[in-house]
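Let's start with one chain on its own, the form predicted on its own, as structure tokens.
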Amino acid sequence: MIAANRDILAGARVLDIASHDGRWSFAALQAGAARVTGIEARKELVKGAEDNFAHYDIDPTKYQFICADVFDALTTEDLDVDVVMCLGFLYHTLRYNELFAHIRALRPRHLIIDTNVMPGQEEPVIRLVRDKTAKQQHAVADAYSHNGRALVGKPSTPAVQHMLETYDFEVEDIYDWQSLIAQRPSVTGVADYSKEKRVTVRSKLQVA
């Protein structure tokens, strides 16, 4: 996700949506990004990210972590970005129109998405799932969640492409995880990619 995108990350202002403990923001800086801004709703994860960056003595002018609901931050924060990374978030929401409209409004050059998907599905469809909002790896409680659960969606790969194209993002690449994994059979923790249950998509905004 990072090495294959060094060409667009180098010198870029990067927005990391649902930035967790800052791991991908850190990687983007290591790949040459000029500055990263992370949005994360869980306070403990934002603190973890700030602690991690302090531990590695990262220049404070090169990063910012915003503790807020993603959709609130996208509408209220003054964000100036070249690349948006949406890694591990798309399957924790159903608010796709809002998400893609807000991202497009930022006018980034590129958008990178990594998400769980429905394998083997050739139609642009979305499967409804209920996340338990108390779990850190699930959706965060918001105005639409109820009784400790949030309705979220698991899209098919064609659905991801369909949403991107609807908001003027041209798919440049769907990363070939299967070939990479085949070359490194000893690598663990990538079962979802090997079984095509997770994809990484790079896209480019087509509006001048």
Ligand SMILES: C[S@@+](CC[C@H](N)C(=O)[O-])C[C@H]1O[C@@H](n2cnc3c(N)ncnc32)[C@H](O)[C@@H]1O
Contents of the next structure:
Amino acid sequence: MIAANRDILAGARVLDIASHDGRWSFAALQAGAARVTGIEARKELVKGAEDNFAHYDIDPTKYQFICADVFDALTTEDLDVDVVMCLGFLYHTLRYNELFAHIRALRPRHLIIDTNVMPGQEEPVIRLVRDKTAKQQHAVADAYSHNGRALVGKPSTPAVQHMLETYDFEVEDIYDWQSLIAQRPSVTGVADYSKEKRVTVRSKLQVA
Ligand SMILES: C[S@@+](CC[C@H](N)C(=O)[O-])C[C@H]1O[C@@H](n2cnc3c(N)ncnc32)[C@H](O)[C@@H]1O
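Structure of the form predicted in complex with the named molecule, please, following the form predicted on its own?
First the chain shown before, then all remaining chains and molecules of the complex.
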């Protein structure tokens, strides 16, 4: 997700959507990003990210973590970005129109999406799933969640492509996880990628 995108991350202002404990923001800076902004709704994770960055003595002018619901922050914050990373979030929402419209309005050069997908599905479809809002990895409670659950969707890979193309993002690459994993058979924790249940898609905004 990071090494393969070093060319677009170098010198870039990066927005990390659902930044969790800052792991991918940190990696983006290590890859040469000029500055990262993370948006994460869970307070304890934002605190974790700030502690992590302080621990590694990262220049405070190079990062910012906004503790907010991503849909609120994308509406209210004034963000200047070159690359948007939307990693591990697309299957924790159903609000695709809003998400993509907001991202497009930022006019980033590139958008990188890493997401769980429905394997083997050739149609652009979404499977409805319920997230438990109490779980740290899941959707946060919001005005639309109910009884501790949020309706979210798991897209097929063609659905991810469809969403991107609808908002003028041209797919540049769907990362070849299978080849990477085949070269490193001892690596664990990547089963979703090897079973094609998860993809990483790099796209570029086509500006008229
Ligand atoms: C599966 S984790 C992915 C974290 C990280 N981006 C990664 O790839 O490792 C999903 C993250 O989305 C955050 N999240 C869920 N709903 C959110 C929302 N509406 N606004 C902001 N963050 C949200 C969760 O708190 C969690 O940190």
